[in-house]
Amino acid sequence: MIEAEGLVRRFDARAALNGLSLTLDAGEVLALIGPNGAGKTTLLRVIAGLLRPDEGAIAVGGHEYPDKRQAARPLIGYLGHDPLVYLDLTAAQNLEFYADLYGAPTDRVLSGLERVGLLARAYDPVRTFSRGMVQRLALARLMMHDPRLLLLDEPFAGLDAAGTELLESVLRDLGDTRGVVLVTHDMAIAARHATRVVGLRAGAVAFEALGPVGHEELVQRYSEVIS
């Protein structure tokens, strides 16, 4: 699903990705960790076709960037640090949007509202919404167009317990028809649902595991990329 080679993204004199090589297949769930400033957040918005890369090759779903991007957009479900919801539109008007955006069933609007434990708010404007029902409508938001590729990044930041529930429900019952990629600092959450995780240092990649990979194992791995 994802064939990344020899990635370099710079900011200014600063090489964010610098030289970083990466596969992902259909049926894996690969956790990112390592460091604030690692380039995890980099890598996804690279992989999402949100940046450009100064220098290497990348491809998803046999779609090679830059000039296939488009046909790559429809199989990517991207969840970044800023939910992207529209404040003032109701929840049911944010998926609506986003279902005329993608082509999706808009059957799917109430559906996924009631998924994500929103029905009973898709009526109210989102400004009105918990920081965690934000992200739960996010989620919702993430799964209306039934992508093949989930980038999440920090996705459980603001949920609560139910929202938390949601969303690992989501990363269990993927299937093999999906891929993930996950970054997370909670080595917990990396250690249930990984089956492979990448330590990335300084815009490389310091450590690749199979999962599962024990939580205590994760924790000595992370701590030996920050030190």
Partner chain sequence: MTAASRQFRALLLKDLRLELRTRQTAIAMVLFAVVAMMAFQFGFGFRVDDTTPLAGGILWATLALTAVLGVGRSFVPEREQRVLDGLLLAPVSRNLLLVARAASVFVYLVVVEVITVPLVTVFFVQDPAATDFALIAVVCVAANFGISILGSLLAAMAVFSRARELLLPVLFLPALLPVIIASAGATHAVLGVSNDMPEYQGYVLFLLVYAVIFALVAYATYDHVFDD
Contents of the next structure:
Amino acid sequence: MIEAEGLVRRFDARAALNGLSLTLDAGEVLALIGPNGAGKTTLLRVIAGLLRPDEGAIAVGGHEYPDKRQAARPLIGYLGHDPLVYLDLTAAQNLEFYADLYGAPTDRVLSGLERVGLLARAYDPVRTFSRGMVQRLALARLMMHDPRLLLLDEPFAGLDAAGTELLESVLRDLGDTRGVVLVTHDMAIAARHATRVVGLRAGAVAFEALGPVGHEELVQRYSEVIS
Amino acid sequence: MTAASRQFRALLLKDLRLELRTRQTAIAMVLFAVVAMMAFQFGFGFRVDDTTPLAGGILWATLALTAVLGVGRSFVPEREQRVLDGLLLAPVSRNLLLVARAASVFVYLVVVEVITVPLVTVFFVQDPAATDFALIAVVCVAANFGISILGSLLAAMAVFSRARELLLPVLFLPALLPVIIASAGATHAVLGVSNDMPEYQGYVLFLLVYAVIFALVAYATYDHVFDD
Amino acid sequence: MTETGPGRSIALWGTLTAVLSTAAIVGAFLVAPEDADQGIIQRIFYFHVAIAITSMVAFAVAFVAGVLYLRKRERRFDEIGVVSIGLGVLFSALTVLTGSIWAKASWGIWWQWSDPRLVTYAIVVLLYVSYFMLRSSVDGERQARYSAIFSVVAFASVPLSFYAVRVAQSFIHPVVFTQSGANMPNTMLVWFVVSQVAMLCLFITLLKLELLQRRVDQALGELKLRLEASRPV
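Alright, leaving the form predicted alone aside, put up the form predicted together with the partner chain.
First the chain shown before, then all remaining chains and molecules of the complex.
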């Protein structure tokens, strides 16, 4: 689902990605861990087609970047630090907007809101929502076009109990046609959901652990990476 | 409805809904335009007996400044509420983003013109004729194409840079001077007693050529604005 | 710098520029015949027009560099772009200045709104000065990309400005501008060509010099970074 080879991305003189290679197959949940500034978010944004790598090649769903980026976009669902919703539109208007952009059926707007428990607030402007509710709306936005590749950057941050429950169920019931890249600081979350863990340091892969990894082992290996 | 037209409708509707809810752009543009016209009157309108020859110039200098103000509001929700990634992640062609942005600027300009053009004729023109309004409406539409396309391209760059409030007028106004020259010329050609149709047509044609050239420039470059 | 290549090539271009400019000055002021109508002031024409054309060449170079940057994303095209536009602004400001002097001498006023070329150059100076404001408001790779886009936009608006100003003037005062240009005796034409080539050589020399200086600056910066990194803490 993702094939990336030798990715380099510099910001001025600093290399956020430094010759990083990575693959992801359908059915995998890949946890990306690493200290701040290791290049996790940069990698996610390169995969999402929001940043161009300076060097290296990347393809998502067999669509090579940068020329075929448009074809890869419908496959990708990205959840980053920002919820990517307009505060002055209602919850329903936001979802309708994204349904239109992705060509998704409009009846998903209300079913999506119901799924995240916001149906009662469908016609209220997002500005009046609590932070947890905004994050749940962001989850509904993420699932709107039924993406095959989920790119999640610290998705549990700011999520309330209902939202956490919901996201965990999404990760559990993934099926074997979807893939996930999950950036997290939380070793417990990585241990619980990941089928593979990749540790990053200074823009390159520092270690890789296959199969479900125990929490203890992960903490151990992570502290080795940091030191 | 094709995918692209559904996306276009969604993008335009989003802008108009945000505007209807926050009412930040159009009202400010109209007020600004009225004040600017009064400034022109106090600046030099007092010193001439008949302001009719100046009316076209006053109208278009006012509209150009107002356009800069309105274009500067583009992408402000995206910037302030950090939603831009949402647009860029979606499978929307970058040129469609430009066209939708230009369409909403076009709508704002029409709103301003509907109020400004009658006011200019009331304030500054002796004996305006009803047919003049139709002719000036054509000038407005022709000018709006160029203004909204070029403005959307420059605003996309200016809004995500430092000093954006200052940068946009400095980038935009010199490139708008040809529009001011031609639309003021076309308006002047038909306002009041004069009715010089060949001159009028020449200017309107120029405005359309201007729009086409910058549409091509925008088509060729807009992809790159967001390609970080 | 251990290589001598760029330095030698600049020296060569510099020498050529010096020789041709001297020839152009001597030719324009001493050799070329005096214009029957305008007298001595007409001699500014040899430089005024040559400088004006050179500034357009500079903007065209920046336009091509901008297009190439957008296609290839190579830093050197951005550098060619920014240096060319800097020189283009300098040359077009000189054009406005020499044009204004000419206007004073032939029409008795420093500024003539009905001369479309002079007015267009004033617009062009404004347009391209704002390029530098754009650059200073954006950083990193984006700076190069936005600059490239703007160099395309600005180049497209040059002919539009010229045309708009010219058309507007022709409606207001028909037939003003047919002085200069077309009907030039051969002896004048020769010195005009010499002056034009001299100005183009000057442009190339300055372009190369500035590009070299930027490269040296950059190499120096990298050296400093390396030194600082290797210094024991």
